[in-house]
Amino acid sequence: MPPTKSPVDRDAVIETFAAHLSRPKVEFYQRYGFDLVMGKREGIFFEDLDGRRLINAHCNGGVFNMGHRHPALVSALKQALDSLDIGNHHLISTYRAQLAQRLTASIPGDIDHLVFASSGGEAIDMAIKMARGFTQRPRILSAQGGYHGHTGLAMATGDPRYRDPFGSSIPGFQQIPFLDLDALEQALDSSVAAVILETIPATLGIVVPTAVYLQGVRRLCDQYGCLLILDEIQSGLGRTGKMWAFEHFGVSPDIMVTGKGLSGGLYPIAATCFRGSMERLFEADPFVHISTFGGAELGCVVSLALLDILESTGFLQQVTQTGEQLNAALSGFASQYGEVLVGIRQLGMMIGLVFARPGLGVLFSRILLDHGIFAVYSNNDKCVTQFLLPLIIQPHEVQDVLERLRLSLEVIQQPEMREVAALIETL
């Protein structure tokens, strides 16, 4: 797929970006050369509309986990688009029947209904409502760091810079330190309907935990009486080398959440999928909750062809596989840049890259872009890089994407670098 200068001008859409969408947006982005416009996309590449072409690191969060319009994916919308549209959500659905039956599937433990939303934030303020509706308890406990959506309950389990703007602030929502039971447990009384965690927070800097802080959490909650909630909107489908992340750790959720991936870019679909024993909620009134796009008719047919390309025999093996020859040069890049690369953290093809300082962490997502890999890093830890290739990349373009990556690495570990990245932390 060669550079191709599109006939769209670049500049003018920037302006009317700003003029009706976001100034303060555009302005970040050109302060850091980030001033990107999306137009031809496919596979793990898409180009700006200046003709460069970009390596997508990011995948939108998991968003393009199968790269850009995969042809399979686009087939099915295309089908589905001869005779279907949205449906109605007050109606059965062949299709959201279909996809409920598929997905609750893919999730291990008695996790076997689910509740369709239009987006991550959207489905998480359903599990929140479900868990204090279910358990009668007001508190909610989260992690600092976490993100779980912009969206009302979603926002109120985020850190205070998303919601202080707002003036929004709702009462029963505590934040405690990720990886600290002792915390956890000081927080934990009769009065929490439950607990919700991202299975590996990706804004907190793609940090993994490990079993005996999850199976922990799972055993607290227990002890308790409150829900766990699994928030695997960007670990899950895949990413980690499994269909959910919390596979790898022994544990099984009351309620999980999926999203992001769901459709592979090409439809917004999310889920709130939860143990039938919470279907009592919807007992007295089966609509006390809807969502008129939630689980819309054509994302569903996209979402079931995608399901086929995650359980195909040895799509899950070659991630983890790719996973590993990733992780054999990072942890080389790791010794022959540990002046500035001072950690991998990783699970799967979920990877964060740890540098030494904040600046150098948002540098490296400016210098890697230069080397036609777009990248970003952790918005609540600076010194990440998130690293998160389409999980159907193969293995010669690892190659290209590990040479980029050196060259880049060889870019930042000059001393002048560091007064960049000094000089950034100022801004």
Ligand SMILES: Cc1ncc(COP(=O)(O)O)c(C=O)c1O
Contents of the next structure:
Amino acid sequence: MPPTKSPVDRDAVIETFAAHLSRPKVEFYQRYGFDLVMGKREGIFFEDLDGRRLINAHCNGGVFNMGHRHPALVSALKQALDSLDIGNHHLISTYRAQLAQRLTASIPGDIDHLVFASSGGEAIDMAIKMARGFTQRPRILSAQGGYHGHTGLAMATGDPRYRDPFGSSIPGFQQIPFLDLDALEQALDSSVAAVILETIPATLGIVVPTAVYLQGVRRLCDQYGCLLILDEIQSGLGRTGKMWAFEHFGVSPDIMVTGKGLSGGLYPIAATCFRGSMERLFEADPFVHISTFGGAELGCVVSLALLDILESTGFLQQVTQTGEQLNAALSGFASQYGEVLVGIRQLGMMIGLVFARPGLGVLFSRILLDHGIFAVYSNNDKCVTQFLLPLIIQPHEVQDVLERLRLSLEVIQQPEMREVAALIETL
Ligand SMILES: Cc1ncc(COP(=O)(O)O)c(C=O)c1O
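Given the form predicted on its own above, what does the protein look like in the form predicted together with the named molecule?
In what comes next, the whole complex appears, and the chain from above leads the way.
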């Protein structure tokens, strides 16, 4: 471990965290046995400071798609540190230009511009600002239970429970049920600037849409003259076996947002990608939107190295194959343990394990932890355990994961676990 100032003792770290960051979080983690303190990390593993080694099947929603500290990414960042810093966001930048060119080239269709941000929420805010500015319309439609971030406009797209504690809502935002084209059509009119969706809503429980649905959304957006914003912050950058999840569905967004995995787990960076025709928004005043840390040059270098990996021969095919290997085993588990594990939601390596009741989903995260796997449930549908393994996992490691999963399912199917699940639901 790199040197830290005191405290270095695990319990002392937890107490300092509680005292100066969040006691309610610490109490929550302790209640569920999730009071982990990240120590060493490498590849698909990270350690708790107590020495416990865990397989990361959470990956921070895609941040660790390449595992922890991928050698090529670490080396790119180390090398960059010899000559670069974050750069000056006001000036023209070699690294921002290169990354913008490569990233937009990876998006099928005519998206060829982007604006960098330092977080997903900031990039979503930008997407909404652009949609409103470009269409000169005020309203934004989003999915109930979807999640686009905790910042201003991103938060306004989300569920009331994430907004209400912070005062009155921003007007113009409306949520509609995901997968319901009739509800969408009823909400649409000529005042809607954009419909924003995660291509595969993760916080809602890894809900994989049908092509009919997404194509229907695209058709309705065209019919009502509004834009389609797709949030690929979790589903993009190879997670589903294609570079972007929307490629599976035969649709193209007008604006696409990426983040999380773009950082390589090493340097925060996100981007709002759009067509050149929308650039006119910035003509009158090119400085109408700026971000000090957005597209920091060190981050660009890491993202460029990340694209090298994603675009290397066979990488995405390997993700698809690993997804198939997982699917074959998971389908077997779903029939063997069908009383508790009632469904598998999956596209490539974006996976949700659906349990019969919310308490079981929460409990399963804990049982997995006891079996050396770190995974969490979907906050807006606790029946679902999100299962996002690093994309770089090797076949023999997948076998190990599957054996741990099987043992965990053996535990959760025991009758007394239903009582525990019921108890959890009352907490
Ligand atoms: C789908 C999706 N969109 C947006 C965000 C917000 O990203 P950030 O936390 O980097 O602001 C998240 C974060 O979890 C996310 O999962």
